[in-house]
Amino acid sequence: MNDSADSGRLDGRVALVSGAGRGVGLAIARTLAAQGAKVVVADAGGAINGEDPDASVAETVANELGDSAVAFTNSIADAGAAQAAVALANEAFGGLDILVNNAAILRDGFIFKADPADFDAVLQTNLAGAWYLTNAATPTMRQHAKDNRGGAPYNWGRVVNITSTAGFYGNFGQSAYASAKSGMLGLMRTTAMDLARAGITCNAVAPFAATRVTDTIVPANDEQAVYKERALKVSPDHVAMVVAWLCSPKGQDITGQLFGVRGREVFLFSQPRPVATLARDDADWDVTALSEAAAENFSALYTDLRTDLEVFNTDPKV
């Protein structure tokens, strides 16, 4: 077993973190290196919205890390990049064990006026672009494992999938952005499952942390106004911090789970599951008897219709 192991660090490893260039993903990448790791700087480096490419984002990031780093600077919301990077990983460093899917851009509008290319284009860059990465990097992870990369038994195979509560508890006009990072949840899930069995875990974070994301939030009323105050404190080198827990050896054991962070908060969250049924025997259900027993038996626990905005809007401890 590495050395690393009981201190929680990540010598030897390789990592590949996508949106590098700024925000959540700039904290992850710094974080995982000054915990060892090498690090592959993926990032297009363009507008919130996705557009005005600029490579010099990524290249700056790595050049900050020097030899701990590598800058890819083609987007990953194409499968053919993705191998790419994926490539570079194994041609810089040797390996690739830890991926990081963070890239995200973001495009808001109302359900009802909403441009359906601009749907198109969160999906592709924020959940297509996961899958890809994913899907380009476990083969390489799969045969680490066979290998033993790091020593018996394997325990160096990360992913980790960064969502947002607005995937859970949805935001007004999000629609687009909502969609994506509710899909990273079955993505992470369904990641878990596939490589458990070679030893590789697959987690969700869902950041609050002052990013370009936060910094777009337009206050519909006063409550949206301090939310976005209060979530401007908040450093993301607290979401790198977890991010670099779930990739050391001491979060081997935990995989398939969904953890958010504000500051010095960390929270895990249930994940969706039956609350209550209703069933019969006698009958097949028609529209009064469901009316009937739905008001009786699911009324109290539908879940409302609070944003993610309204329901952390309270002091993060910083």
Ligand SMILES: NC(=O)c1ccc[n+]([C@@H]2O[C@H](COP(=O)([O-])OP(=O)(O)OC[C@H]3O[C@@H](n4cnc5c(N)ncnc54)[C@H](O)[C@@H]3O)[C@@H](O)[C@H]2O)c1
Given for the second form:
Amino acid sequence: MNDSADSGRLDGRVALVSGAGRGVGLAIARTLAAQGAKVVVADAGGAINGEDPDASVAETVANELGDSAVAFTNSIADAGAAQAAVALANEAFGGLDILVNNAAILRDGFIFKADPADFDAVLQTNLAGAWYLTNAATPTMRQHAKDNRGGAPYNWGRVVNITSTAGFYGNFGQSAYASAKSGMLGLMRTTAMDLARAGITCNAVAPFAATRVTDTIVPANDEQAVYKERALKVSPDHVAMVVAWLCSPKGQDITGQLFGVRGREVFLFSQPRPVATLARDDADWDVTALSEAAAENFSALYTDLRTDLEVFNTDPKV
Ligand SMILES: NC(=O)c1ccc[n+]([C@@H]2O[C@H](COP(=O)([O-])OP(=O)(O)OC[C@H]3O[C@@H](n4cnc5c(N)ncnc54)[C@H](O)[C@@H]3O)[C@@H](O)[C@H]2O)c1
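Switching from the form predicted on its own: structure of the form predicted together with the named molecule?
After this comes the whole thing, all chains and molecules, with the earlier chain placed first.
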């Protein structure tokens, strides 16, 4: 890496990273701070299922980052708390240029056995929390764009949604988590559209990284066991660098995209678009006609049911 070309790219910028106390979010917070940004370390410090909050998790990270950071320790799964987190960025550092929606919890269970309360908690944290923060943060970013904060033009305003391949491949027992993560893709696309005129970008990143979550994967078959062993070798720092790139001036023209990061592999994912079309000009469809036309035009194109853990089961580049 060329240090002179690559350092200090986020000087004068302020970032809010949810779930920055551990794992992927911690790596992102450290990397953004190392690139010169001030960081609001927003983390409630709970267990993987969201219970037992612990303020010391975010406070320890903020202390480590020193003058570059402040801790926000309330749960972001609440609209008022999201407003308060953004207010803290404004008070402590005079603005907010970057939002990384990374906080998430897991409460797995097969769809036919799962508890609706677990679904509600997962959606509230992983999807509603991201919506609340985006809703709270983007008025400040739009104002910065109008004011040309830091000098004209304001080439900033970044939202990065940390999603998961579980949201578009799926995985056993993760109906709540996958629903929230795929919801983040719709949120990402619409946020990108709503903010395009202001020059503010929004993208999604699906990480693969060794964290406490990877550690708790219970393999459902041999392929998943191999996946877990390989996943535990992958540092979250690679994900953080891709997020830093999207948040840098070089990310200005990239919006509405879905990326993945697994060690030194960076993926650009396609987004669902029709891959085949059945169309009739002369009559409505009936069951027989649909069956015959689908067998001919769709059946070879149906998406298989492999989980994300089975698809990404090659040796990572680390
Ligand atoms: N690790 C992987 O391989 C992987 C794979 C796919 C997606 N992800 C995604 O990456 C992100 C980070 O995951 P991780 O593996 O680092 O998990 P992690 O559990 O290590 O970190 C998540 C952090 O979010 C915090 N958090 C949870 N709910 C919160 C709330 N309501 N308010 C504030 N903070 C809250 C937790 O306290 C925790 O510190 C998540 O969005 C996760 O879905 C990770």
